[in-house]
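So this first bit is one chain, no partners, the form predicted alone, shown in structure tokens.
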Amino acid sequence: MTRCAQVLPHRQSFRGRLARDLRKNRIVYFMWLPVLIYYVIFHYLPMFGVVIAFQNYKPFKGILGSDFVGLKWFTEFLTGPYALRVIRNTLIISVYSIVLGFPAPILLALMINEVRCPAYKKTIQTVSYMPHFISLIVVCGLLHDFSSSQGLFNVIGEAFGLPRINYLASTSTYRSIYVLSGIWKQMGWGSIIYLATLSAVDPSLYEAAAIDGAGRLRRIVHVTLPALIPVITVQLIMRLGQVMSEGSEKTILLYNESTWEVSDIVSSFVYRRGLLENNHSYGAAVGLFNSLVNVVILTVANYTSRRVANESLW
């Protein structure tokens, strides 16, 4: 009795506290009420179709009445001809996106950062954020036809004395358009947190590094990086934790049978094994094992970046 008479009051006060912040901020919870639905809908309840990953999944059975084969799928696909190719080319194309793509935005957010004309700076900013929002089918049909053998591509390679090739049938330059495209599209829109971040870095700051006599160049080593080296400790993080998630909708629109060997990845192989070939289960179980891959990649990068640099999620 004692004890339960020590844990009501501070659950009243909880609830009640609860109760007032709601009262306060009710505008703000019915903004976020929304987005809670969407996740609750979208990436929570589709989770308990995992199941089928372990099942022969017959749709017209429906989940209950399908016949349950334990790792038959994870087996066929790791021990299958395609497993090893999928998983290096998803690998390299993730490692090339991180090792150019990554230090992008930064190196963008900090020569835009070092412009002192306020309509320059701006011009500047509204340029490289544009790619973002050109639909990536857009963005694809323009690749393909600057890859073609009649395509800006090759006119400018021709003035170099290059030979006219299919850059996008090539698999000794798919990677590099699909990496560098990426790079193009998204370095702009990438670049906000990092501005916003140093947008409240203390102006103090820069003109005692300036008194002490340091140019422009030391500044930005010793004033602006350690500003962003959380943010950017953080952002490498949830990188790492999608090594293995490249999106499929880029690789479908310009991959071709010709580049399978260097284009294939882990999601366009579930996209043609799971659903064009009907193979629910099968693509279920190697989805699930990239993510299981994804969940392991992010709690080393997590745990290394908390011992070496005492920063992390969680």
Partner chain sequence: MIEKRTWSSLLFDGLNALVLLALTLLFLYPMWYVLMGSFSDPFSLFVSNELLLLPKGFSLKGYEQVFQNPNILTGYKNTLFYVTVGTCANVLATSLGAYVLSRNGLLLKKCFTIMVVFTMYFSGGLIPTFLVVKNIGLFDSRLALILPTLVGTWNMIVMRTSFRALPASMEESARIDGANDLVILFRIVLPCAKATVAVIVLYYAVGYWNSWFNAMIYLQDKSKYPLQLFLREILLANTANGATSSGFEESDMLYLEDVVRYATVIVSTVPILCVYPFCQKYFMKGVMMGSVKE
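With the form predicted alone already on screen, would you show the form predicted together with its partner chain?
A single chain, with no partners or molecules, comes next.
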């Protein structure tokens, strides 16, 4: 401490140090400029733009000139007939996706990890990544095609004695098609992070377990799974944090008026009200409400996980 004080006779103020740093690293700061401008315009300006949620925003008056209406849009949404429906649908679809979709890539990774033949292993991996690269438009277009009463799903369903129905137009099957197709698309891609973690597991752990007489299944339970627990925890917190942020894109492509009762979620509702019907303030209010709920959920999930499992995002 004393020696430091001798080298630097007087501690510089923060402003002084900043000025020196800006001069010394001016090229580095210059390189940051495009990134800074990008984040300010496309991330931070919209964050300030949410004030329109508290205004009666009129495009010709602009953000500064529009009238302030307080929480009008929030109360209108929360007391209106649609809040319950879209929040319920978002939660059901999300929870359904998490319950079935979260374990799927883990199971796939465990199975791939047990394959001995490298060529077979690689082929399975390549094939399982494929759906991730097929565009959502194509996937949804094919889902419409396959779900129609003459489509592939009905051909298969009929072989099992199911009646012919349009799976996407029927309120009882819409969510299953939505969730299962999502798992089909992302299962292989999602397994990468688990496979990457497993490739770093020390093989001597398996040998030791085998010498102790553990069979294949017991080695999976006692060696492979424990190695995955930290990654699984972090992935689960992130997934739970997104429970209310189901994106609008797939819903917009799959739903139609006949299934709104089960298919309309918060983000598709925001899109319809805010952009299609040009009710910008209302849409922004619903979006902001949803963002805040998300932040709260993520914080709670992160806190719980830090207390329970000692793993957290921050």
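Residue numbers count along the first chain shown, from 1. All of these numbers come straight from a predicted model, not from anything done at the bench.
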item	value
Rigid block check between these two forms (Ile177, Ile192)	yes
